[in-house]
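Listed next as structure tokens is one chain, alone, in the form predicted alone.
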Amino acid sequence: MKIAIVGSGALGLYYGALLQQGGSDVHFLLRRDYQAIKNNGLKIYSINGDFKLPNVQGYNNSEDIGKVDLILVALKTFSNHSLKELITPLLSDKTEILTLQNGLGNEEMLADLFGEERIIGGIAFLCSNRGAPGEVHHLGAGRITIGEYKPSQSKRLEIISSIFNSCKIDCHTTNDLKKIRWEKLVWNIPFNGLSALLMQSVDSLLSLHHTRSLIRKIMLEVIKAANAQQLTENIKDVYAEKMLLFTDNMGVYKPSMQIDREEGRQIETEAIFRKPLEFAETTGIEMPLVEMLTTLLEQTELGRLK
């Protein structure tokens, strides 16, 4: 299977590296790491063992990659306006598109551009950060869950999952893509949001009783909104405690949104915060804590980007 990685940040580089190490034909669309990876290869520093790929098929435009069987989209959502240009040269009649982007609305956008029958969505619980150019630091987790945007009788989810698992990527399938999207938001909204707003790592946020309590309350707001979205099965409130305990085990970890702010980059307020608020509003669910967090992020983003 010929695979293109569109969005070669910490997530795209990490999973692409595992796929290549496992024998898949992987092609990376690169931007700022292009020259470093072409010259020195790709280095992965992982809790599961470090490794280096001395030779990587890296490109700075999609046309040179050509048509592929699978496109893994890991681009930050504020760059979604570029996806038509980036993806179109990669498409054949049988190309499938798997988005592992955060937030809501990504599958819908891709379906409008390229046809809903191609689209697979997924979420990744991955703790990884960029290092020096051409380096990724994998700090924990890594599980992927994927589901079809338009359910079918196809075996493609099982095929993709089998390929990923053979490359040491813990990959599972689901028949409720909407539910796993909201489950990821239960973590993403409070931790990415508060870490970016306060510039504190997750262990620092959880060290204070009142902040931990606030995180739990935000999680419960997200769960309530999620359960109004006609999921096949409701998310139970106990899931909030599960996510808190999961985060306790991360140690000193900076979510990607905090790192983006530290390095002067834009953050994903629309897909991770505003879209869920819009979905909640359509079902009559209020999320006052999420609304306040979103507004503060937008206000500080406005001031920072001026």
Contents of the next structure:
There are 2 protein chains.
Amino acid sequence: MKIAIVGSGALGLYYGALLQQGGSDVHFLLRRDYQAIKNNGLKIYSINGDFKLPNVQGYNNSEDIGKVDLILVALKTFSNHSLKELITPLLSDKTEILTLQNGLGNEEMLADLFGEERIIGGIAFLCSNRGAPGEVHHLGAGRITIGEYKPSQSKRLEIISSIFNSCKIDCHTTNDLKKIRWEKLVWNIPFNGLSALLMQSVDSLLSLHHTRSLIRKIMLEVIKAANAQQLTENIKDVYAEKMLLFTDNMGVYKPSMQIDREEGRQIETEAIFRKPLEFAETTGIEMPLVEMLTTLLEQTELGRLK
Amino acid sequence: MKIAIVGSGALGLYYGALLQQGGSDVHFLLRRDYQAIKNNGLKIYSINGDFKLPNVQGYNNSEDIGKVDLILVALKTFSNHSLKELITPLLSDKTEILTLQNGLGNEEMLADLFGEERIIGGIAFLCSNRGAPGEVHHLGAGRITIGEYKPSQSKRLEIISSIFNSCKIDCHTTNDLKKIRWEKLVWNIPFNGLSALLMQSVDSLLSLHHTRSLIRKIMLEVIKAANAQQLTENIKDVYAEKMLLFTDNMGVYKPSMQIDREEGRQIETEAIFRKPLEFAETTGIEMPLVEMLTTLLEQTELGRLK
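Would you mind giving the form predicted in complex with another copy of the chain, to go alongside the form predicted alone above?
Starting with the chain above, the whole complex follows.
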């Protein structure tokens, strides 16, 4: 299976490296790390053991990769406007597109561009950061859950999952992609949002009674909106309490969006915040606290650009 | 009339200086500026004309001031726990207490400590900053509106107002102190709150459609809560629109709370945010967006202290 990695940040490089190490034919579309990887290969520093790939098929344009069987999309969502240009040269009639991007709206956009039958979505729970060019630090987790964007009789989820598993990627399948996307938002919206807004780690946010209560209210808004999206089964309100306790156990953890802001990078307000508000609105559900958080983050981004 | 200024920040020093210059017998309780003012007097740099008071009656404790006719309270509200100690030595049976502090709850606290019949409240619209010790910069405005905390037949409002006016302080009286306190909150809560939270000036906040809409929603929450407080007449919703347009005309204006945060000072979350929430709650009114903003500011303060 010929695989292209589109969006070679920490996540794309990490999974791509595991796939290559496991024997897949992986082609990386590179930008920042192109020269470093061409010269010195790709190094993964992982809690599961470090490894190095001296020879990596790296490219600085999609035309040179040519047609592939599977495209793994790991681009930051604020660069989605580039996807048409980046993906088109990689497509044959049978090419499948798996997006591991954050938030909502990515499958929809890819489906509009390339046809819904190709589209698979996935949620990655991965703690990783880019280091120097050509280096990735894998700090924890790594599980992927993949699901069809539209109902399908195909066995491709099982095939992809089994390839991933054979390459030491913990990959599962779901028949309700929407549900797991929204479940992830129940955590991402309050914790990525508030940590980026206030530049405080999750333990600090949870230490004040009023903030803990605000986080719970935000989670319940997201759960209510999720349950209006025709999921196979509802997310229960108790899921919020479960996520609070789960986060208590993380200790001094900085969500990725806080790190992005610390390092002066753009944050994914559209996919993780504004899109869920739009999806909720189509079913008549309002999320006033999420709306306020979204607005504050957008205003913060305006401040960054000044 | 022997007047004591308790809380000699920019506001206390500015009005105290005008009163002294106009011929009143003013006694300043000083802390940071004590030595500078003892040595070199008090300098006011004002848009209405600079002036200097070479000889100022400055003290570092209230006992040395002794009993006075009027106490002007201009302490930051987060130091209210000191008021009992600072004010008690200044009191005779007839001493009146005028608080020009921000937010809600100050008259109540002073009434509990010293008896409600003494208490007068006032709202100051003043743009001023402390400069070097012994120096105050008056940047704009200066109007004061004073009102009785509890209904009174006394003519003291008119007397104080006329003394203030004779000292070139633009002072007015109101028969509804509560209403003007809440009206000021309609502006202070969104603009002081959001500017301090996001560290952006009012023009920047008003430049994004979503943020402007958020500010309007916050104002409408405050107006709704205000109108449940048995005012002499309701604040109309159109007051929000008026305040938005008024603020559009301010240009690149940094509210004082943003400056306080920039300079690492504590901000008045209790009096300007948490107290109004409590006052609203006693009448069964919720302000979910104000509650969220309050919580975010309290969490921000926690970050400052770390």
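Residue numbers count along the first chain shown, from 1. Since the model is a prediction, treat every value here as computed from it, not as a measurement. Just so we're on the same page, rigid core means the largest C-alpha set that superposes within 1.5 Å between forms.
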| task | Inspect the rigid-core superposition and answer whether the C-alpha of Thr232 shifts by 2 angstroms or more between the two forms. | result | no
| Comparing between the two forms on the rigid core, is the C-alpha shift at Ala141 2 Å or larger? | no
| Using the core for the fit, does the CA position of Gln21 change by 2 Å or more between the two forms? | no
| By how many angstrom does Leu214 shift at its CA between the two forms when the core is held fixed? | 2.9
| query | Superposing on the core, what C-alpha displacement does Asp248 show between the two forms, in angstrom? | reply | 4.1
